[in-house]
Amino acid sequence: MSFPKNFFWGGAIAANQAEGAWNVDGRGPALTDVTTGGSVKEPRYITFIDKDGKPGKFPKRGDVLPEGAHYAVLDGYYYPNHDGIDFYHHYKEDIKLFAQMGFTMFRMSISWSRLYPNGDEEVPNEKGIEFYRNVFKELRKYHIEPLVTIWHFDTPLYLEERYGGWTNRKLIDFYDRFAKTCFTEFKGLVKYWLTFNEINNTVMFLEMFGNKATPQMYRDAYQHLHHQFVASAHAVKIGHQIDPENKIGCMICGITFYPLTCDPEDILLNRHTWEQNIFYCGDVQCKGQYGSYAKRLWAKHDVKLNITEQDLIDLQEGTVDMYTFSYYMSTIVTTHEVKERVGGNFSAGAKNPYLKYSDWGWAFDPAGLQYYLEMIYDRYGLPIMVVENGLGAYDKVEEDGSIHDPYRIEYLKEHIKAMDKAIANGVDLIGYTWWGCIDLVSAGTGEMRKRYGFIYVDKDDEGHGTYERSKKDSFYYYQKIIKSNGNDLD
């Protein structure tokens, strides 16, 4: 196998899906805290009280908050992110299990509203800083390198309501303060950072679920992204100033797109899909400038960015040190009518006849990971990490407490083979963190039954359970892989 000796093996979680303790020790709410549970067939809803005091809801990926309304937690709804898997109180136990597997890296995020409950305070919440410092110290005790995402879909709810979220330029200043606090308070404990999780989702989801997407929604999305690009560039500069040892990366939702046919129109559509959904964000964060095709994308929806000369300078000066991405599946694009379609969680389009699909409609495509790795490394030439990869599946607990998950082992094995091929072909891949190394709340559906982990958490879709942790067969398989540095896949 081709994995280098210093390769990082580990797992990944996100604060909003795992921590719980949503209103403990001074933490403020985020949008995930007013997001209900759902399923593969039923969307998650965001709840609110309208200007007349009446309760309401709208799909997580659909409408927008009505004028005069405010977000609210309502009686009669279940909010799975409130408790997550209670990592907040179980982190020592969980990190010990990660160490048993042999992790050398653990990816996690910092809840912005745990450090700044509203997001615009001058002084951070000391209880929040203390919690994360203790987590990082615990990781260091086991020689596990933290990989920390600064923003993982959890803008403080107050910033969403009071300022309108990332469409408002003021959020750059609030994020700058938040990032500076992270770099300062955790200097010496954290070296590897990611500025924004799956930053490209802002536009990509409008495309994937575009029936209700209006031109104004696209204009807002591109402005939102521009402000995040500038904030990311600021974070890179701030992080390097505070500690030159810091390595700071972007994080892209990586999907490999294929044309359905060899019709030139399909080939051109596929290229344009890569440009809009993948390269648009990667080019700005890695190259420091918008690609030439950006003009085409903006013209399509009459986008006129609020962009300053200083913004352009900041983007040039704040390029990332490494490229990281998530990869779960590939998808098909075509200009033709198709009979067989997939409509699973975060996936839509023509069905690929050469691939198998999960219970949630995701294509099983390890070769797509190799393709993506080689495409991206050729484009940017930066060190790469795969920081999310995994399989959400139904797990059965046997009478003796064992959990046999050969489907997860097979998924892991084949994607490791794909990474090995990419490394052999010259890609500078430096790390791999399996998504949901411990079961957590699904971002897309809010379910617990959609399990990713090597470690089982006793909690169901209604929040019932003991929260007890137990090892699946895949726990021992990943343990063997890490010990052999990817050489023992049998």
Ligand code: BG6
Given for the second form:
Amino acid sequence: MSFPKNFFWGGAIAANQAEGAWNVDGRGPALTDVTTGGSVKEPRYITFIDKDGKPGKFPKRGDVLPEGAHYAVLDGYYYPNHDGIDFYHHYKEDIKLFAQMGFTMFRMSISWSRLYPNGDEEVPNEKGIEFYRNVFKELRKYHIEPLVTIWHFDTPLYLEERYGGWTNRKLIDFYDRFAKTCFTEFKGLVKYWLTFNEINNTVMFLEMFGNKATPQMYRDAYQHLHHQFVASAHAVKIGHQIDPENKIGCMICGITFYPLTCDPEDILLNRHTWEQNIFYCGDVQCKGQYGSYAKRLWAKHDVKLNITEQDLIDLQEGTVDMYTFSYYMSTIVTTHEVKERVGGNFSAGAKNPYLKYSDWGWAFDPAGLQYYLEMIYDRYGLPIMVVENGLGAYDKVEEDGSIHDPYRIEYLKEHIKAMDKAIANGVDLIGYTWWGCIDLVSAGTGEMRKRYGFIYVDKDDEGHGTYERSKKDSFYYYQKIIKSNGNDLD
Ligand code: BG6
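Having seen the form predicted on its own, can you show the form predicted in complex with 6-O-phosphono-beta-D-glucopyranose?
Once more the chain from above appears, this time first in line as the rest of the complex follows.
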């Protein structure tokens, strides 16, 4: 196998899906705290009180808060992120298990509202800083390198409500302050950073899941994204000033798109899909400017971006040091009528007859990972990391407490082989962090039963359980892989 000697092997989680302790030690609420549990069929909802004081909800993907309404936690709903897997109180035990597996890297995020409960304060919450400092020290104790995502879907609720979220330019300043605090407070403890998790989702998801976005939603999404690009560029500059040792990356939701047919119209649509969904963000964050096709996308959606001269300079000066991405699946695009569609919570298009699908409709496609790695490395020439990859599946706990998950082992093995091939073909791949190395709340569906972990957490979809941790078969398999630096896959 061709994994380099210092290759980072590890796992990944996000604050809002794991920490719990949503209102502990001064933490303020985030959007994820007013998001209900869903399932493979039922969407997650965001709950609110409308202008007349009546409770209401809208699907997390595909709508916006009605005029005059306030986000609210309502009686009669379950909010799975409130408790997550209680990583907040279990982190020492969890990190010890990661160390047993041999992790050399652990990816986690910082809850913005734990540091800045409302998001626009001048001074951070000391208790929040203390928590993360303790986590990083614990990781260092086991020589595990932290990889920290500054923003992972959890903008403080107050910023959403009071300022309207990322469509408002003011969010850039609040994020800058937050990022600066992270770089300053955790200097010496953290060296690897990601500015925004799956930054491209904002535009990409407008057209996925069968969503039909309104023209205004397109305009908002592109402006939102522009503000995040500028904020990301600022973070890169600030991070380098505070510690030149910092390595700061972008993080893209990496989906490999294929055309359904060889009809040239399908081929062209596929290329345009890559541009809109994947390259649009990578180009700005890695090359420091919008791609030539951006004008076509803006025209198509009647987007008139508010971009300042200074923004353009900042984008140029704040390009990232590395490209990181999540990869779960490939999907198909076509101009033709689709006979067989993918089922599940990610009903993103036509079914690929050459692939098998998870219970949530996600295609198992290791070759798609190799394709993505080779294509992206060739485009940017930056060190690259797979910071999310994994299989959400139903697990069964046997009478004796053991958990046999050969499906997860197979998924892992085949994706490692794909990475190996990409490295052999010249890709400078420097690390791999498996998503949900410990079971956590699904972002898409809010379920616990969609499990990714090598470590099982005893908690169900209604929040019942002991929160006890136990090792699945895949725990020992990943341990073996790490020990052999990817060589022993049997
Ligand atoms: C990515 C996110 O979209 O995919 C994670 O960065 C998320 O937060 C992961 O959990 C898997 O998706 P899901 O919906 O199965 O949790």
